[in-house]
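Form predicted on its own, single chain, as structure tokens, below.
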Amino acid sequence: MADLPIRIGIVGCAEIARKVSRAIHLAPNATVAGVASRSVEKAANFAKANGFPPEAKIYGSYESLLDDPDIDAVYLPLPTSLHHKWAILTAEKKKHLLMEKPVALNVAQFDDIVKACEENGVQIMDGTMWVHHPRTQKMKEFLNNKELFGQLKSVNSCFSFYSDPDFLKNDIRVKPDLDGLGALGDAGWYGIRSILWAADYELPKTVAALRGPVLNEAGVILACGASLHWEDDKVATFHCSFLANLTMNLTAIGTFGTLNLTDFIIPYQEHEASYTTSAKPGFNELVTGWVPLPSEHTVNVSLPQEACMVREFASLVQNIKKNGAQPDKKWPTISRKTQLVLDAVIQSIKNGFEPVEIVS
């Protein structure tokens, strides 16, 4: 007899919540059970335009939904400023946790809500979708690859996109009360989740700032970067920004070969994604060019990025529940050290740009 599909319950309206509410529905092993919002028509709107299955509930408050036996596990699209509690209060209830990133606002109230997980049995996962598209594996592959590749020394992570004025002044990504890491929790934590990818998630030594960053009147990030910096003398930037062209380029150089992409967070295209590497090249005769030229590689897919990452959390919560694993460590493990690296850049910032040592 067939698993039956994992019951997720929506937590919150959220825009990115219709994007992830159609991955539920595409993920083979899990289903749309509800979504809650602090109105039932708000609620009862949202899921008729975003075509939930006829027996998904309505809520009309976030605490009915918790309440609630038949859900097995939630989607959490909330503001950042709100993640504490609700997470703390999902795990309580023996829900499965699926997260909005930044999970928190910072390691501390991260750690809290890790804590409510262990202590209640419940998966944490944080909603990086580009970690699970099969692409990211076969990237891997060539960063793993020592004759190719060789040793990581470098890599350079950009994430910008370009703001019109109605969102400078009233999305929640600019309200210090709401979402106040700003620019740096929405689209930095994507940069330093890359760098940390492609370091096998070693944490690097120091952290340092770059000088200059852009805040607003209410002291929230539209852009900045930083840097890190390993003991081994690997190096890395990224830089995120409300104020620039949409750009997603990371670029990861080794001793021998260099991976570069330019869509790592979303596919220019759903069902097929590329990427570039290069090995050992050199100049011809003349210097007018490189031998062997980089390959693009094309990887493609019957189910978008989240749609995979859904498929995963709810594999996870099916053999908790069917086999009674232990919640898998790997993913609050990931979060945790990229909710320490934007600690580090905040850190930085206030301390006028030093360097602050990472200590896990």
Second form
Number of protein chains: 2
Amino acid sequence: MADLPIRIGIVGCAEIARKVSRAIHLAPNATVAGVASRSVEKAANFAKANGFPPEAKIYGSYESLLDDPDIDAVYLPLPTSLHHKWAILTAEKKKHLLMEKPVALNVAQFDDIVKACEENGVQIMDGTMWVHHPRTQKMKEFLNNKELFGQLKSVNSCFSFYSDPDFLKNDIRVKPDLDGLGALGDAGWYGIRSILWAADYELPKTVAALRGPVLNEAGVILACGASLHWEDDKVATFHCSFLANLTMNLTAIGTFGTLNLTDFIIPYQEHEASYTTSAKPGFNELVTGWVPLPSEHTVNVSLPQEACMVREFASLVQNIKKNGAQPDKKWPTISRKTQLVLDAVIQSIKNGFEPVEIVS
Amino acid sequence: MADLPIRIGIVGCAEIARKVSRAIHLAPNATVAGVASRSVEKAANFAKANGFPPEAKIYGSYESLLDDPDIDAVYLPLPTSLHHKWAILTAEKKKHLLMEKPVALNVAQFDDIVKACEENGVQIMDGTMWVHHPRTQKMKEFLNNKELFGQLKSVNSCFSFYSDPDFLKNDIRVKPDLDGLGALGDAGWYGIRSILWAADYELPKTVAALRGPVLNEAGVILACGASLHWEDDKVATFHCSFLANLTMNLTAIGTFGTLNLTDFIIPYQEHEASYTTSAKPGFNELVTGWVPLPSEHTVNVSLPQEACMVREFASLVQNIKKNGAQPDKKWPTISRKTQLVLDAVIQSIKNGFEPVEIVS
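Based on the form predicted on its own presented above, generate the structure block for the form predicted together with a further copy of the same chain.
Expanding to the full complex; the earlier chain stays at the top.
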């Protein structure tokens, strides 16, 4: 008998929840079970506008969704400042938790959330989609290939998007009491994650913010960057910004190989995604061209990355529900490392750009 | 009557001189007039191996080439530590000067060279080839397009190549008394130049070296990076290394557009070169793809970039010789700015990675 799909309830009608509710619908082992808003009308409109199944429930409060025994798991797209309260409550209500990034305002908050999940035996995973794309696995195989890629030496990552005056005045991502981590939390999260991903999640020894971060009047970061340094001389830089054109570049360079892509967070197209590798290139005799040329690789996609994410989450939840398995620790560990580096960037900015030692 | 081609003599049989002697041969307004080495046999072998014209002369000393009235201009591919002496002597002998990069060990030395060139009325240009590629002009048109690219916000540049143990032990680029600026002078030069190029050669206000540069036992830089900062919040980073796979990435991001290429210094192929632009991209409705997709542009090449460089140099020299024009100041100004930033990176490394103010 096939496992029953995991019934996921959505807490909050955020814009990103539209994409994720479709992903839940597409994932073969999950179903959209309901949506909660502080306004029942808003929740009903959201369900209608996003084609929810007729059996999906509408809740006029977050609590009522969390209290419903017909909900297995919760997708939490609330502003970062609300994560601590609602993630812990979700865990206490024995609901598994898929939560948006940044996972918390700082690591201490996230540790509280993880503790609540552990105490209540529920799975936690953050909503970073691109790591679940089949392309990401293919790229990782290249980075792990000691003969073609060698040893990782450097990473550069950039995520920026241009925000109009309305965004810069009104979006929750520029409000200190909502998504107070600003561009660092929203865009820099991906840069940090991509660097850690390339480094097999080995934490750097130190993190130093680049000088000249741009803050708004309320002190929220609109653009910043940082460099990460490891004991073995690996170095990585990232830049994130609300003030520059949409760009999603990732470059990882090893002793023998290079990986390049320019759409690592959201692939240009849903049905396929590409990346470029170069392995042991040299020059022709007079150094007027490369030999061999880089290779472009295209990965066909049967399930979009956000649905792969939901499928992975639901699979872990099924394993707990059906087999009594322990919640998987890999995903919260990765979330925590990402937040740890993010916290270090903020601390370095506060410390006048001095390097901050990472203590896990 | 067509102008006579500029007769260029090559001082030193460096590996790079093979490529440039072919470029001189290909340039329509220049001719390979001779080559000098401290060994006449080495010079003769070099001329033979590189298909010099029969009328090209062989010199057993640098001085004899500089003294020859049949030489109009000199290409100087000597180690950096020898530039000051031989570039000044070249100018004093009234020979126009095409010299390899980095132009000097520091700006003070380069200022001496420029002074000698000015006093003797000779042209000076450095050997940075990629800025002469027709692709570079096309890319600049995109960066200058206020509607499609907007205002420059950030640049990232990377040039690395993997060096084998023999290089790391014996190459002149790891010897403090020869190319003592190491990877910064050899590879970082291009990163700095590309950033200045994207910024319309506006000097940054401050430069800060990234932490963790890698030095060899003699103190020569094998890998390092830096961030550059302007008053208007523009920021740029570059990384250079002898220890990581061949990579030549350049990304420039404006408010509305992004330029990406991965072979900016030496194009993958000689007969054509590409770059990618993205202008005002957004997402589709559910943020699962980009609209519009980036555009790839390919520029066909009739003359390789190094020959375009020689053609430009020879054209300036012809203008001086034939029309009595003043030497062009654009190229030495650009060289000097590049060296100024390079010096600041070294100073920042020495100062414990504190930012260094750029005073032109």
